[in-house]
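Presented as structure tokens, the chain that follows is alone, the form predicted alone.
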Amino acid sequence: MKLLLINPNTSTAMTAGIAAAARLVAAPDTEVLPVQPTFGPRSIEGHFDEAIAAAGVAEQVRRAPPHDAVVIACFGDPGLDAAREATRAPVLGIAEAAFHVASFLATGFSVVTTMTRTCVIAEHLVHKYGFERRCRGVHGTDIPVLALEDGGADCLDAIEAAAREALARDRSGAIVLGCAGMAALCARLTERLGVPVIDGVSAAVKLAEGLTALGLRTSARGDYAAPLPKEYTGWAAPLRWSAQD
């Protein structure tokens, strides 16, 4: 299968981070095609930043080349329901990912998360998904986004302790690791932690990975239907529906 990992940030490095990672967990026979805007912000990191990176997820669902399924890699999930809209492939987001692999594992788990200002964000995920009674608490470290560029090796210990603090606050049975580029520390921390920790790039790719072999596409009726073909204008004009889409 051919699987679209878009990072909807546009750091190139983070974008190889995350790919190494998915192809970590990939099948064999899944081929990771890890892709990126032509514009927004190099890492994600409060609102505004998510409302542009989920048009620049929108542009790359719209340019991509064929493929079976899509991974949204930023914990925020920016452009989830817009991609869906515009394919037939199931689009995985990597927090709701995360989220249902939690709960398959623990009654109760926590996120870390990078900044504390965006805590507000992964909690309307929460919400928007119906996890409020499994997500017992989400925790800032303040680490900048961009500091994961490398693995985030440099941040282990800092996101060791946040979670070592939300597992004995929150008593939850499991960590979800709120941001993409921390995924290389997935297996690191649940090593040192002893619960189950989740990465959400993982999550996704195996859960996308589920669903094409099951043979489901995302539904095409209501308002995952296509969109509706019109007009666009400046910099969003070549992104149109036309009838012909």
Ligand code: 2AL
The other form holds:
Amino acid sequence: MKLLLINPNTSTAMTAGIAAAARLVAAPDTEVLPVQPTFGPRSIEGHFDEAIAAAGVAEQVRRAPPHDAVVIACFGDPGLDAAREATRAPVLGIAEAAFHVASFLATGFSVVTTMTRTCVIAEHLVHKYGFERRCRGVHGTDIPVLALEDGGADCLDAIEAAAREALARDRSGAIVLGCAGMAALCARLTERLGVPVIDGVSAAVKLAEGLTALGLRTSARGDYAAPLPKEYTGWAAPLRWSAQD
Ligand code: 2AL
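Given the form predicted alone, corresponding form predicted together with the ligand:
Next comes the full complex, this chain leading.
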């Protein structure tokens, strides 16, 4: 299968890191196609960044090569609903995928993310996806997203410390990593913490493969139907939908 892997930010290094994490768990017959928007923020650390990044995700889905599934690899799941209108292939956001996987493994989980200001974005998703009864807390580390690119020991230690505190304070049984840039740290954190640590990138890749193997596609009924044909103006003009789409 062909898996379109969208990094919604414009850090080429992060796109490569996410692709490596995806390929590590992908089945031998899964071809990972990594892409990133042609415009937008280098990292996504707030509502404004996310608004621009969502348009970048829409752009990449609109110009996507043939694919069987799509993964949106940013923990805010930017543009997820838009992408589900734009392709019938299953689309998974890494936050939604990680929440589902964590709830198979523990009655309660905690999220450990990057900047504290992004905690509310994850909390909004917890509510949107209906995981209020499973997510027991969202915790920031104030590590900037791009600092994760080096994946240094300092990051690992800080995330481990935040996760230990979260497990105790929230009485959680599992940790969800709240940034695609943390994927490379997942194995070492699992070893150190001794509880399930869920990286949304690998969770989404395996769920995408599962949905594809089951022959399941996004419903075209209701709000996930294709966008209505109409004129788009300005820079968005090429993204418009026509009657031929
Ligand atoms: C993210 C992420 O996964 N990618 C990015 O640029 N920002 N999420 C986050 N909470 O920092």
